[in-house]
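The chain below stands alone, shown as structure tokens; this is the form predicted on its own.
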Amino acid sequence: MSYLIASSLEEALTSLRDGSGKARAVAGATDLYLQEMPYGLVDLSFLKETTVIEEKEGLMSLGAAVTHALAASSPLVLSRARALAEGCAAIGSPQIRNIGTIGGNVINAAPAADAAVALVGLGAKAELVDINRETRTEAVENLYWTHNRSLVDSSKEIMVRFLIKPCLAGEGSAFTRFAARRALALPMVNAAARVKLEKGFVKEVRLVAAPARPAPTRLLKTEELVIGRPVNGETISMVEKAVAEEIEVRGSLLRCSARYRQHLVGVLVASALKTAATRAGTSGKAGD
């Protein structure tokens, strides 16, 4: 097996390309082991292209191989972002979250992966770009094929970077879940939510939770129903009980029955509703 560490990106998809679909790329690799190994390993770690955090443009750009405590603690992530720090946050143990990486977290395609779903919730789009040098733009949500398995090959493409647009003055957003214990295990429900406010009604609002589909799962009828609402008493009540009536879940022998899933889908949803709508009517600044 051969093993590479990219000095540049023009380098690493020349190594993926010489791989003839036997070479793939990786950044933290935390879940390498738990799969089949590939002949070559190109790590893309040490790019400028993956691992820079920065706003330009009007957009916030992550590298997709910048690590999770490295998002969880970014003060620009942490400002803009807020639901992606607290998904970053969520992750395994304080080893994973400095190794494991924000683009591996999609590419693996757990349907309840912290980061994926705070991602979605933000309405974050990543970046790729092929061995034939060809740059495409997909929503995070587009990029599931089935469970555990992205559409992304990573033998012949490269996930360079995420672009979000940021929260301003009046939105905010935010990121729950529940699990049996506060690290170390899957949710049994995760989700998150992004909000703009205008003179206290909601303008524009993104609610996801999981698991549910492969993807994380948007709750278009929910929002509907939040568009020109006040985040008060009666919307969260009326939340509830739409999200357990929008989305199906499945019950697990290792997590949770579908019936108590069914109940914390509803009740996370209108807890992250919530605290991004406090977060957007904070003072008039940056919403998170």
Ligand SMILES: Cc1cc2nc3c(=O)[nH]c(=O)nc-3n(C[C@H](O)[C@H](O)[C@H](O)COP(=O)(O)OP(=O)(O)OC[C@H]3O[C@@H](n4cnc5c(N)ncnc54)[C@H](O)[C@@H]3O)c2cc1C
Contents of the next structure:
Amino acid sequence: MSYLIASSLEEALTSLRDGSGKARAVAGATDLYLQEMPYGLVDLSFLKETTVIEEKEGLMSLGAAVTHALAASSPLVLSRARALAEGCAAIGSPQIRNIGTIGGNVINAAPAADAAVALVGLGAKAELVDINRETRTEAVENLYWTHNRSLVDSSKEIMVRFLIKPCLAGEGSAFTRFAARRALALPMVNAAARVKLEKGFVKEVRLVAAPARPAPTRLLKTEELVIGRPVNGETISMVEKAVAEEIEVRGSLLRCSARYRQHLVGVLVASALKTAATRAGTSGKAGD
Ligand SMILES: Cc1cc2nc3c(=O)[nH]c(=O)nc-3n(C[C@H](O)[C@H](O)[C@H](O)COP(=O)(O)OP(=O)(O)OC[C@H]3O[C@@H](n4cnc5c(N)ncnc54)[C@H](O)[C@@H]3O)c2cc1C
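The form predicted on its own done, now the form predicted together with the named molecule:
Zooming out: every chain and molecule, the one shown earlier first.
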């Protein structure tokens, strides 16, 4: 088995190409280590491109190998994309957060992966480059194939970064989850919301919940109902009901029954929306 700590993106891509499908990109290995190990590993943990968090030309850029701990404590993420900081802070334990990465969380494609749900809620896009040096940019929700399988072939392609429109004045985001314990427990349900308010009324909104389908699920019908309304008690009650009607969550022998999840999902999406709206600067009006 070979192991390369790549010192440049170019070296990483060349190494994957030379591996002819037998080598694979790796970051924290918190997921990969539990699976069948490939012949070669190309470690992306120390590349500038995959580890930087910055704001450039009106967009936030987060390297795919940014760890959950770094994203959760970054002042930029906390102020401009709070849902992601909250999603990352909820993952596993300090040990897992210190090495697990946001890119790995998406590519591993667990249906209710916490960072992935937050990224979809924020409307993040991922930038990828393949061994032929061709790049593509995809909405995170379009990177899923089926349960626990993404459309990223890590033997031929590197996820370099995520691009997120920062939440500016009048905008807010939030992530919420419910689990059996506060640490080292996968969520029964998780949810994220992003909202833009104008004069106290919803102008734009994204509502996302999981686990229901292979990818975190956008609640498009509920979003439509919310547009043009103030985020008050009436709207929050309406969202709880509308979400439970729009999405069908499945039961899990390990975590909880479908019935309990179906109740939880409406409550959590409504709660994320209420918090996001409060952050958007409507305290006193939102969630009264
Ligand atoms: C004890 C424990 C608790 C956990 N708790 C949670 C939890 O509460 N919530 C949660 O969401 N997750 C949890 N996880 C899952 C895990 O930590 C995350 O999914 C993590 O974010 C994966 O990132 P990684 O860097 O370790 O990925 P890796 O294991 O390195 O890689 C995962 C996959 O992505 C590929 N890959 C990684 N980076 C790239 C890249 N930049 N480009 C191309 N391919 C890439 C790899 O080839 C592999 O297929 C837990 C895991 C453990 C072991």
